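Single chain ahead, by itself, as structure tokens, in the form predicted alone.
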Amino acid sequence: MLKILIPTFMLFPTIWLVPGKWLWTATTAHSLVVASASLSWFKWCSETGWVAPNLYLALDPLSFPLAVLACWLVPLMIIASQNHVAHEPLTRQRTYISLLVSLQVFLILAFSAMDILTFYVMFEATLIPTLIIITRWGSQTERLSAGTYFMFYTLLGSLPLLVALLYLLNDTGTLSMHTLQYIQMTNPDTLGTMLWWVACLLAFLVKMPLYGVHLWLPKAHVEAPVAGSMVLAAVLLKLGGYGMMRMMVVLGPLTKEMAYPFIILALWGIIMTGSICLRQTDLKSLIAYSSVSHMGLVASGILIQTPWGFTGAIILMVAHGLASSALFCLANTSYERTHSRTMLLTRGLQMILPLMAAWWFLANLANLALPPLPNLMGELMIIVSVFNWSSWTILLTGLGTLITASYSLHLFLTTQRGPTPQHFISMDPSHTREHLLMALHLIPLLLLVLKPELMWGWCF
């Protein structure tokens, strides 16, 4: 664990002491080394299920795929941000990269925390760098309202969680993940216990986000710079799913009846957000709403608490993290050239940038869950386990899958095909940096097909 954390901390002096002309090269190389070292977590050899260097930090099959994803994403964010931050003053560039690295630190500590209260602190700490990135480096004036939405939604959801955790700590004397699974709830049928149950899950459902408390997400995505969108879609939403899985073990017998309204909201949200995607004009907004739709599937998979549902949820979280992050990078490359996110104004790019169109096609296929990609494996596992819970859900999940395919193809056809507008006079060619960025998103996705048990979690 320390062989990842110490080099990550050492990125801060690298960022602030390296000469200006080497800033991006040095930080990208350093973070790529850290990301490569984090792959050693995949070498799984533990009988207890936990690999613990000490009493406070440990990884198990649920947390290490997400921790590796968090490490893998930082070099990609630095590569993606290079073009639009490079023109700013040097101190501001250093601050920007420092914020990205601090996010990585908080995320690794959140995914490897042994104590739920430590996890809560890290979960909240990720808010600060993200908020600064959105409100300081966002592209439009609405970024302040987007930051406010993001802050208040997340805080209002997570304050009841703090109270619930302190109540649990007072009741049981421990919040360690080792012992919590053996705790029996005393009086499960009282109103107070039901409110406690909702308080435990609400923070994570807002973070995922569940349909109904999702309004902060499209705003934050649209206003954030490319690195903000990438880390939001790829890792921060997954904190919600991870926290739900950790808390589900504690919530025990109550969950069967209490989860119904949330499962219904999640499944209905798949259809609603998919339908919203079909009529979006804004490129980033469409990708943001598609995230809500996929996370609805993850939430329903976790809430029914079957091994298949849990496994499918982890697979879909990892696969969606890579695919949606790739889509945001592509949206950014077209925005840097056309200076518009309106899909009608960015038509016909395939004629000008044919290789970019190939990346668009692959990323869209990953998003709509084409076999044999892990997105399909995750979706199928969740759909089957939800169908096993209630056969009527196949209507909702099936329709959701159909709508997902429709808006993914709509996104590809609108941006890439058709006549090229007359107002494209001079356009930069696509750079090797961008192709490398897309390859580092999509190649891991393809490689996971060959060894999917790396992200099967507890059930392997």
Given for the second form:
Amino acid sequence: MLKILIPTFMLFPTIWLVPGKWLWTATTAHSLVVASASLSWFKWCSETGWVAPNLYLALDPLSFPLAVLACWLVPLMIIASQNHVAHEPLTRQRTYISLLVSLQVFLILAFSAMDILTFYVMFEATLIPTLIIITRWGSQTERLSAGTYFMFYTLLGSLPLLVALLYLLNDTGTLSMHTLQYIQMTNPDTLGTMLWWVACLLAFLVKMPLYGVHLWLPKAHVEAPVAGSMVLAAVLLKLGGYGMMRMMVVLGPLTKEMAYPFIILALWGIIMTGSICLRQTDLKSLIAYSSVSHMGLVASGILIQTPWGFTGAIILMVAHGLASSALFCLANTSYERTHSRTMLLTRGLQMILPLMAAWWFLANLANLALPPLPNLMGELMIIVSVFNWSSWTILLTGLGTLITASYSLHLFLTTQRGPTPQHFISMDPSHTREHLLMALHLIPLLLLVLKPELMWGWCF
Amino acid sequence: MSPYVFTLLIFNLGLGTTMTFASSHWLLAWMGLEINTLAIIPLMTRQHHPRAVEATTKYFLTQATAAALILFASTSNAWLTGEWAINQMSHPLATSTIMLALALKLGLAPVHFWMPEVIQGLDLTTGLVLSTWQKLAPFALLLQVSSTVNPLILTLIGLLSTLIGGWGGLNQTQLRKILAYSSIAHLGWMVLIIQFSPPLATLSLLIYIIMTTSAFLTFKLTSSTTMNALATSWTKSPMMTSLATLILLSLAGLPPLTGFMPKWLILQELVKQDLPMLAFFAAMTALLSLYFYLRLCYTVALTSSPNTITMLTPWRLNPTQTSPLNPLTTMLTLALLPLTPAILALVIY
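Starting from the form predicted alone, produce the coordinates for the form predicted together with the partner chain.
Okay, now the whole complex, with that chain kicking things off.
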């Protein structure tokens, strides 16, 4: 663990000591080195199933895909925000990169924590950097209310979680993940235990977000700068899914009945948020709602607790992380040129930025889960396992897939095809930086399908 | 004020508190409290501003009432049970009255109303003394009587204080009032836990003193007493104002910062005492406080308010006032959480 954590910590001296003109180059290179080093986590050959275990930190097949994703995202965020903060003073640029890196530190610690309470602290610790990224570096004044929504939705869910975890700690004496699966609930049918069950999952369901407690997410995505949207969609939402999977083993027999309303909400949310996407005019908001829709699928996959559901959930989380982050980057490239997120004003970009249109096409295909991509693998596994649980769900999941395809097509056609408006003629060509950014998102996605066992969790 | 008088007053301020610390007899403890109050009164009116005089009067009246109540309760306890020792209180009438008097002295709900008004009338340094040093003597007494007070009263006062501390601060634009409400809320957490684990309450007080000191000193550095002044203060010291965001979030008790430590330990202790619902409600009231801290954060560093050109340059000048204490307390406010096991070992075991 330390061979990744120490280089990550050393990013801070790099950020603050490197001469100004080398700032972006040096930090990108350094964080790419850390990201490549983190790939060594994939080579897990421990009999216990844990990578590099010690008392406090370790990774297992469930957490290392997400930890690698968190490391991989940092150089991409740095590349993506170059243009956005270029006009700021140098100190603020350094502060901004420091915030992104501090997020990486907290995320690695969250995914590798061996103790649920450590995980909780790190889960909460990501709030402050994200809040500052949204409210300090967002553009509109609405960013402040977005920040408030973000903080209060998340904390309303997670403070009960803290109490519930402390209750469990008091009951069992340890919250180590080594022993977590051996915990038996003593009295599963009382009201207190049911409340405890809800408190254990609510924080993660808010973070995912579940339909019904999702309102903070589109706001935060719309107001955040590109790096904030990227990390929010790619990794922070996955903290919710990861936490749910970790807690599921403790919650035991109670989940069988208690999960019904949440599964229904998650499945219904796929349809509802997908329909919202169909009528959405705001580019970033559309991508945000599509995240809610996909995460609804992940939530239902986790809540029915079959091995296939878990595997599908983690595959979809990783694949959706890369695909939605790519879509936010693309939205940002057109935002930097047109200064508008309204889709009707950013039409016909294919004529001007043809290569970008190719990236849009690929990212959209990834989002709607076209065959060779791991997104399809994840969605199929979840849909199959949910179908196995109750065959009626195919109506919801099938319709959801159809709607996803429709709004992805809508997104692509509206922004890329059609006549090019006259005022776009003097637009900047796309930069190599942006193509590199897209390649670094989509190539891993394409390669992952060749070796999906890297990210299919416990069912290796 | 003549430096001799000032020295004498400061000396007496210390003497009063230490006398209360050292005494086991109610009369001596009461004397310490009175010396302490009488010493701070001239310090509060050091600037003869009408607001300061008004605040001093209010402070004097409440503290005198509280002291009189303490005297009354301890005398009646002695009369009823024949016992003057502080930790040997046994009569419920006396302990409840003492609890009420100490709540008045500390500014706990439902007798907290003087606290925001008084702090608002004082300058930031005196306000700092009032919300840190002046809490120590009554808190020491509270620690000693807490085992004899009715648990229901303690719980009610604690929960009400965290609630009102959060609720009252919501509508404020004055920094000193906000800090006063934050003090009420923090003391509420301590009262909530004092019957179960006095060392934990002491630790919370210590952490609160560190955090509020850095908040007061930072506001003093930028001479801001209102949210408007805070909004333009980033030009004076950009570094400190960006750290002020984190100081405020630490006061709010968000995880990677020091302020989370007392909240975490208190919730853990409450759950250990089989009171998960109480822990839940206490945690929820912390969200109310978080709202106004968050609003201050938005003002101080997360938005840059429109400024005139001449106002943009003060950071180039050397600051006129420096405080060697501020960097220390700020560091402690931001980075003490990883040291929790060591601190726990020092304080509790």
